[in-house]
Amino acid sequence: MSESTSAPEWWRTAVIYQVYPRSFADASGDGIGDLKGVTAHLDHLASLGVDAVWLSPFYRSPQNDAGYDVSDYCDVDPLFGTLADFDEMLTTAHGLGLRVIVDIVPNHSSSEHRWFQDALAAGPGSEERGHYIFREGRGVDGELPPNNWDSVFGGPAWTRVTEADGTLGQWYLHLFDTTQPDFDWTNPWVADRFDEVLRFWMDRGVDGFRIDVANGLAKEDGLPDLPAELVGKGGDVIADVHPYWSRDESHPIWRRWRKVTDEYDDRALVGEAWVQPLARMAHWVRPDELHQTFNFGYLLTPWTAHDQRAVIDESLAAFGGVGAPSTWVLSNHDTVRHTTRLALKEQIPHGTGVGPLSPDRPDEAFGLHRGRAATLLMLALPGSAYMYQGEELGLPEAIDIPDDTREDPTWFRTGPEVYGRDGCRVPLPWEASKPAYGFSPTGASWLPQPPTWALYAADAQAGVAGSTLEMYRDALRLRSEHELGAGRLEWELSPAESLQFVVGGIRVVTNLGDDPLPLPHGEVLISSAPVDGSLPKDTTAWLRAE
């Protein structure tokens, strides 16, 4: 492995690239990405300059929620290949100096998992039902859900089962889709099973785990009703006290996981934890808990100088206060791509998406211009950075997806009223002139690709000065050479609606205002748009600090 991937605590400064397997590359020709497709393109990631790859779920699953409904945590779904394909991918990645993090989904399983099927068959009061959250209903005949909790995907968070004798029986909790029943993490059996899952994958050589819904495993004792002001908000909730989000009872779970991972050399636990404020999120990354959590506060921050500086300061203070690195992220598989999101006139709720009838459809060129500036700002910040597949190509959100081709369960569970996440999950364009832009040899694509995406294809940008792909390559090279991830950020005075700081011998300047600004003296190492003595609006430049 390369020096950067053999160093201890590599995760403190790493740039980690998220692969969404079904949309990355399809080797089989069925229109759905697979592990062989990932392996075939790992050289792209190595040449890009990232340190690690994070794979979204590839486990056995009925695919009701794109693999986040797991039916076997220790096997590969045939849709993506085999365990041998995974091992080949892992070996290839390690040979290229890339670490590999895999998704794990501990809040819920698929309703087709044998554990849940055993719970259904065993009946009320059984040991098997205790592995999940089953409750009797309210009302005269138990016809009402046990409480008023919402599903993140819309509608109630409870579904009633039909018992073996044909009668209506208990209800089970699912904070997401009806096919994703929640585990009961107060049951030691559940914790034991996930210890086994962690060891299974680490024994195969994975370098860590991205933990889905890390802020949702613990529920308040007694499962009380939501306060009236939180009803109907699903997952889009920030509250100091909530019956199923960000409970302090989560911390013993992560301390246990940390002990398991500490049995192995240099592994990392990364939590998807929607926790506010950041000072409270830092509790999840104390020295005996998770190594990192995603900085969603940064992802959701408006594009203003005041807001950007505030969240950067807050992040560095909060995470640094517990000895953890801050993380930075602009896009992922659940969020409108930042080249579109940052150009919207108004912020939209997380997970809402943008579609054909959305009133706010930003111009692609404007969105890319601002998105590139945000990228260079992010990649200069100390700590660890996360990239989402395709952002190095400057991909915008795919907006005009026909209704009859959508697959996100949010779309179907909301009436439909919410477009959901399909727009950021459209398969990647690799080669401009090939079927499906090189995503699949047959031209098949599980979500339709926009006709303009030939312009964004990797082969159309490779070696082209000023392209977004080459900008990312240059930025990641400079970030590594100047050790920006391990640097110390020092703010400098700057004009209104701009940011200026020095880190690792580089002066970073971002113009978030409407008018050009004078460019500080110094050699320009990289810029998100052409600069000539002045810094245009929505532009970031890195200069050699004098």
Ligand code: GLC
Given for the second form:
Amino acid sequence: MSESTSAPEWWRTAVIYQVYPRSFADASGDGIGDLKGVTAHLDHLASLGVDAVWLSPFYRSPQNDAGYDVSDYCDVDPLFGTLADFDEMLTTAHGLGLRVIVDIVPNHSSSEHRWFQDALAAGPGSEERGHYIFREGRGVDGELPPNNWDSVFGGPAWTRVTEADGTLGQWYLHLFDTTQPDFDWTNPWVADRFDEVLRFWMDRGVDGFRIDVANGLAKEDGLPDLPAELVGKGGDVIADVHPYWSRDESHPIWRRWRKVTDEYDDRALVGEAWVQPLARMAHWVRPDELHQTFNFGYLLTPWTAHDQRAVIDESLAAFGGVGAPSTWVLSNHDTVRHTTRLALKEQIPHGTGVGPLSPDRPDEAFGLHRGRAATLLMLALPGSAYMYQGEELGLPEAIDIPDDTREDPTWFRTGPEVYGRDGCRVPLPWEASKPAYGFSPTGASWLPQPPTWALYAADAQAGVAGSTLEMYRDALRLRSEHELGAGRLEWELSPAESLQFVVGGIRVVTNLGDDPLPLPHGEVLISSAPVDGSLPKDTTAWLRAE
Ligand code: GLC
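The form predicted on its own done, now the form predicted in complex with ligand GLC:
Now the complete complex, all chains and molecules, led by this one.
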């Protein structure tokens, strides 16, 4: 472990890089990334200067939701390799000073999981059915779903089963795809199984978990109908009380998980919890609950000085109020890449995507310019930052993905109509002149890569002054040298539509307006675009504070 990652409570200031295994690097040549591919490229992450890696699911799975439909929580899917490959990856990462956190998916399993298959076979009223949420239907013959809840991916959140005797029977709940049945977290059996899963991976040496759909596990007793105004809103819900999002009954689950992780040294739990407002999210990271949650409020914030400053203040106050670090994130595998998203004329709901027929197609160069400014602003903020693979290359959202190659269940469950998340999941370009830009040795790639991506390839940017890759490297080095993650942010007066603050001896200025601004005095340490006495529009610079 390097000095920074061996520090106690490393997660408070860590920069954590999300690896989406199927799109990171493919060693086997089948067009789908794998664990050997991850291991082979860990030096890229070490030289980038991140502290930790978070891996999206690589567990056994029929891959109906790209691995978020798990059929065995304690084994690696052959698509990604073996447990031995995982161990090798973990040892290599640790040897390079990188921590590794893995995804855990406790809201639902795959319908192919043995536990769900046992529940189907055991029939209504059985102990096994009690592990999931089975109910009788409404209507004369139970032909209507038990309530009006809808799936985040579109369509109803209930599917009716055919019982062993061939008759139509009970319905089961799935907040996501039909193949992702929800567990019943009021059943202690479920909690016991997940304690075992946590221990399995911690015993293997992982440094923590990213908890999928952490805001969905607890459902309201009696499963009451959604009020009409909340139907069809997916996961983008801001409601104080909701029958299945962000319920207070979640807290005992996190206290239990915290006890389990506290049996080990220095492990961290980060929740994927779309809880709003941030003041409410802070309840999730109280000292005996999760260590962190993703700050999606920040991710969704429009690119204006007023909004950005407000969300930064609100985050520092809310998380700081319970002694937790704030986290920051601009991109992940569920949202339009920030180089494209921040350049859209209007905000779009997360998870909907941009595709060939979308009315708003931002200019790539403009998006990259603004995206880099947002990155340098984010990486200066105190707390812990999450990066998504490929953002260090400045990748844009892939928009022109042919319909017949799309894989996101959102696409299929909405018509097809809503593009979904494939555009941010396209395999990475490593080497400009190689087939599939070096993603796989055979040139295979599970989603097609845009023809312009040679320009973004890692080898085309390495060592090139001013490239996005070198900007990230420099920023991460400065962030670590100046201990910005542990710093204290002090705002300074600045012209309208700009932000200016000092942290860790660095003055950070961002111009979010339309006109260039005078640059404050001081040595420029790094900037997101060339600065020549003035700070151009959509640019961030870090200067030595005098
Ligand atoms: C989370 C994951 C997303 C997945 C969903 C269902 O939101 O980030 O990719 O589709 O959960 O597991």
